[in-house]
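What follows is a single chain, given as structure tokens, in the form predicted on its own.
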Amino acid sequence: MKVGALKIGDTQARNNLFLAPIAGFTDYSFRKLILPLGVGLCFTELVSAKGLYYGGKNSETLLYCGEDYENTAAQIFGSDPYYMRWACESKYLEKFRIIDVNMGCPVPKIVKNGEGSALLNDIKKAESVIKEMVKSGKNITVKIRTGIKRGDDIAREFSQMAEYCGAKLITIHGRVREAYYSGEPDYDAIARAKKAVSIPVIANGGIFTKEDADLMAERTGADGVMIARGAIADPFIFSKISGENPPIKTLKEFALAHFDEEIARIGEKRAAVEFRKFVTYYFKGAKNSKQNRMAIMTTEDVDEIKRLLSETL
């Protein structure tokens, strides 16, 4: 694929390759990490646009990105237009330039408040929304999938909306929401989408590689595309796509870094535990990798878990 500076409205990410947002993974730590590694555009972990209005410290917390705002787009989410314009005008959202907006997440216990991907599924009232966020001035970008059900291609016409409520940017994850992340991505609907709109359109699912993401741009047509646990298993990936020569070389280097990092920012009790998670993208595949993950598990010693890094990677 041809990986180049993408315009988002009144801004440009330095190039068409975006990490997704990761609920649990992408928090700052990894982000910052990433982002040097021929990363376009990060997106931070997904943020409810009430837990914002009435204050939740945690909230507040996914939102951190040091320094770097520049390189960083906030999602939120939410189905009230009142709350989700509040949220782009709020002191929480004022220094990002690119704020979007997630109608494609699968998980029950935000499908069910009518959030996430069941706005799919009611396109006045995301149409709705998508105004009332473009009045606050912000780049507003949105993130959906190709429907709910197996047989659903609501892409096209959702794209369609996005851009007529001034929408800067689309991202279509190529699955319906039933499928989760599993299963080929629907090329082609991405692809009618594509042609639909004169606005960009990222192409998202199931990209582990760089053939996956060429095969992605060729049969979408998309302007660029998003990588999700692609990222996590590998975090290299997007300087294989864009032949950047990354600072950190390795994934040892890579794995020893991130946790130092988790250590600064949250402490080394709960580093050693937030960090299994990442464990387990870490080792696949490596020598020893069964044994010493279950050690990582079992214990908090940050010293012993550096060791183990090390030993794996």
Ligand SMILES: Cc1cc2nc3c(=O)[nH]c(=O)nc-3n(C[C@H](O)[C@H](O)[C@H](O)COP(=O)(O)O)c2cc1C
The other form holds:
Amino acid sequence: MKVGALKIGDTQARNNLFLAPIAGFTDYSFRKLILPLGVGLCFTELVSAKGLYYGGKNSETLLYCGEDYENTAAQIFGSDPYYMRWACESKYLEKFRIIDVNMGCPVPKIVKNGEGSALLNDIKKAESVIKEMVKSGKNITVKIRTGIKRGDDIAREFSQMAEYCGAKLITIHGRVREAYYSGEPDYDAIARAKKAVSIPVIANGGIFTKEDADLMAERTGADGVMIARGAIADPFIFSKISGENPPIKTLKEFALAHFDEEIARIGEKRAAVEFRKFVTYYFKGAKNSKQNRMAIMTTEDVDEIKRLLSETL
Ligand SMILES: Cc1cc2nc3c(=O)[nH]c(=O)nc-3n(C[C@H](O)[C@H](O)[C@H](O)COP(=O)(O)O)c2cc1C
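Please supply the coordinates for the form predicted in complex with the ligand, as a counterpart to the form predicted on its own shown previously.
Let us now look at the entire complex, which starts with that chain.
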């Protein structure tokens, strides 16, 4: 696929390869390390607009970007236009130039409040949310799925609505809610949406290799791609797609630096626990990793974890 800078409203992503928002994974430590490896733009984990309104400390932590707000968009969720605009104009999002609204989350806790992918069922509500957010003057982007049930295709209509409301970019996860994260992406639905709008369209879903990215770009005609699980499994996927020479060369180097970053940010005890979920990804494909993975899952000794990482990767 063709890799290059992408204009998003009055700002620009340095390239069109985006790291997806992934709750529980794309925290500041991970984003900081992966950004120099060829990522054009990354996103915070989803943050509740109401949570920010009521002063949730956790939401603030999720939005932390150190010194680098340039290359990160904040992702918020909610269905009340008032809170959504308030969040965009709040001090919490002051440093972000791009604010993304989550309209794809399938998690029942969120859907039952009419938020996340529930908005795909209520285009009028989605429209008023986007319109109010746009009034904040920020570059508003929207992340959707292709529908709720198999056979749905709301991507085209939703993309047109989002553009009409003033959104500056739309990301389409080419799966319906009921498919969660599995199955082949619906390339055609993304392609139809892309043809119907003039704002950039980013295609997402099932990209684990450079070949998958090329196929996605070719089949959809999208302006760029967004990668979620494929980036945790292989943080070098962006540089593999763009052909850039990454400053970190090996997964061992990346994993050790990532763990150090976690320790510096949240302390040894929490880092040891939080890091376990990444190890499952990092060790996939590593030879004889089972025993060392089990050992990491049951220890809080950071030196031992580093030793096991070095030995396995
Ligand atoms: C554990 C997990 C957490 C996720 N968290 C978010 C989130 O916070 N916001 C969001 O828009 N999408 C979230 N997603 C969806 C991803 O951004 C992405 O759309 C989806 O995983 C499909 O991309 P992939 O096939 O490359 O993984 C999450 C996905 C997973 C697996």
